[in-house]
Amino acid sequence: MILPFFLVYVAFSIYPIVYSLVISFLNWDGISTPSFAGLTNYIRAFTKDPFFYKSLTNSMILMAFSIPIQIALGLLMACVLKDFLKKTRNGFQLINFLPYVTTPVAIGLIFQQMFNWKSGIVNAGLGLIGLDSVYWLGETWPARVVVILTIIWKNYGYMMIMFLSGLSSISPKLYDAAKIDGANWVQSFFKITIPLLRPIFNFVIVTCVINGFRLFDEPQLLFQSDTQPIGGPNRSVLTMIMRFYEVSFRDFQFGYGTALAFSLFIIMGIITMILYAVLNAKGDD
């Protein structure tokens, strides 16, 4: 009974995983006769590839300001709505989830006219009020706020949902209780909400961090114009998928390419038993 979904998995999923580790172990542009480097193309990755630890560092500062922002934006509008918009909350809880699933390149479209340097939205803003436009899509600070504000736009409605899920497991039991004891809605929220939702949270975190290191389509989709090179202007949102994109399908360089995939998988790999240790631990306490 297993054994067709066995097969196509093995020919979809593992065949090509085993296939592309192989090729990180060559040099190979796709036509040529492919030839073994050893450990080449890791070492040139770790040593020699400048925009290799320039994505990565990208990644760290998108995920740095997007993820508390956009945790904690799903979770005041989970608490909002299970708290103070009984009657309106499934009405709300489509409206905020909808960003989750546009398409991506309808998502690049809509911030690119908003943030327009001649034309958008945000600097007819900046006008009215008296303040200078800003080259958004031009400048590197700039550049990674409208990425920023991309993923947080994009992704707080799944964390609502999450949240929410979380929040209808809480007995409120609990919160009558604690309004006998004289506790207010921030007490509650702090004493009874939050270390309850701990799982919830430690989900959330990990899942956030390797969605992080698999950013793609919204800097590309922002950043596409010939104009410029993949990443934006001075490459300020290279993120990792971003640069293993270029190399293997801008410059054919898929054994090069492959060890870059491979590299990300041991960094998302490491950092992400570091976060279950650390979490793991807090929860422990």
Contents of the next structure:
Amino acid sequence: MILPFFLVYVAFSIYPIVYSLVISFLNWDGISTPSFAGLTNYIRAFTKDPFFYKSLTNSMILMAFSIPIQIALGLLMACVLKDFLKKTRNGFQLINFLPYVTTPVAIGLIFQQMFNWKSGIVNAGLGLIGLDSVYWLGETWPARVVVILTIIWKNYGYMMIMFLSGLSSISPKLYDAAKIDGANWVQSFFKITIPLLRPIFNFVIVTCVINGFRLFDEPQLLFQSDTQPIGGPNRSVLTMIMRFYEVSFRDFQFGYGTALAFSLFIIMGIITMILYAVLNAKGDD
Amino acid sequence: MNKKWIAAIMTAAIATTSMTASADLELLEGDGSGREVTIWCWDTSENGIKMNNAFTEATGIKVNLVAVEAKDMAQKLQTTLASGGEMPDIAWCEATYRGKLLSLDIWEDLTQYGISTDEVVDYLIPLETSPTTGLWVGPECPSVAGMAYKRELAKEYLGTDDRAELEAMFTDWDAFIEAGKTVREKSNGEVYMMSSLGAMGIILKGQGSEPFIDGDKLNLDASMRPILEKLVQAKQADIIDMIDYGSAEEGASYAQNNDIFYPCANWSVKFTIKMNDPDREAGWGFMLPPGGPFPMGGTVHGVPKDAKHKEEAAEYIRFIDLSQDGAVIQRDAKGNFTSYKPTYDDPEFYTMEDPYFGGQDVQQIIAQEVLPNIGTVRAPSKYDQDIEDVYNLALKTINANPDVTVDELIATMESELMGKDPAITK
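Just the form predicted alone so far, so send over the form predicted in complex with its partner chain.
So here's everything in the complex, that chain up top.
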């Protein structure tokens, strides 16, 4: 009964993973005969490739700023919609969720235009209040700020939906009881809402971290033209997946590319396990 | 009632769209012999179709065009090969990706089909030769350039819009930069000499022939340093606008009055300048830049070893790229120059006084003054894309910090290149 499913699973999930693992121990450009490389590709990744650590650091920097802000914004928006905008909730919900379903290419173009040094609306705004233009897409930290803003703008609506579903499972009686005891909205938020949303927090934090390591679309599309350096100015927004993509599909080093992918898998696995342990330990408290 | 109206409008819209679609030019079917050639290219425009239909009419061979972006070509070829998919009969290899693509041992030797390099324009041959196998992969249309300028701005801020006077004024890049300082002063900082560092850089890069990487050994001091020195000098003199090369903003700048000079290849006249600035009648001029003419771009037409219709592909290349009939078709349908050397013996073959350029015969100038003066060219390298990437990084750095030194830029480029590929050495 389960054989067809199992066969499909082996063909489309297990086989590609095992095949990729095998390729990671080879030198192969996709055309010539592959040669066995042993652990050379992994040694190169961890000891000789400056971009490996740079991309890891960049991914962490982008996550460190974008994850707390998108979670905070999503939570705040969910609470505001639930408690203060009940009549217009559906409309606002849709508006806030739209960036999440917008095609990444469009997002890349929109942000490219908005943050353009010469004709962008952001620099025009800065000019109106007497500030100098910023070379957003040409310097290290401004480029990171643009990517962080893009990630937040795209994802906070999804966070909001997650928190709204969590909020709907909290009994209104708890809030009523708190109100009778004299608690205001802020007190209820910190004493009831936050603690009872812990499972949602755990879920969104772990998925945000995993997605953070897999970040590709936003920085890639902001710096996608032939005349833009890969990974932006000073490689400041080069993420691990961008490095994997560059090595595999631009340089055609399929062996080294898959070694990078498995290295990323190992790093993600370790960090996710630590994260789970920390979050669960806090949950046990 | 409303629904009926909506249905009527929808039907009308669909009918109109269908009628428009059927009015579009389509590729001809061929003579029914089943002979065909499939080309992976990025030009599926009406002009491209006209050219290919002329080939079909002459030979009976059907042409299939598959749209593939220039930057995706290498990836598509490579993944098709790796997965055992069907390869094209002809693939276009654009200049930026040419080195990488040509270095792959996947190309057919066209001499087997009676095609030789004897009739190919001389300067093109090294550009079409594989850096790894030494094989001549296939022809490409000459893509050579000078500099276009906005006459009104040149007259106002440089005192003349005459080509000869401007060429005499810009004896070298130092003179160009000095003149730029005057332009900036006279225009109160409104007008720049060029739109982007990349625009000036593409001229400087094209004028050099020293390899950036010699084999696997870095050679940036001899090749890249002179380019970066001029770019930093120009940026410090504030004569270059802050636009990214090839961006939409640069396209828009053609129609504005902030930047005077642009690199201009034979195809730029029709496909860049006139498209971006259709209303500046008699407003443009063409001249040779300081340092002389240079190659700019180019697209090799290669036949993969695994192609299904190699005979037809060879016939296509022989006809379109290496015959007088092909030269006529390329010129009339697309405004392309031919790689067929004998065509240039006739000085009147490429001639068209262009009212848009104030009556200048730009095509003739390019055919008779620019093309014959293209000297030694920089041969393609499998590292071309890596070099382009670190060069783009350097341009960003210069834009962000004009006080950066060339030594710092070179050091960064070297470490970046060695980090990208362990085979590259200093």
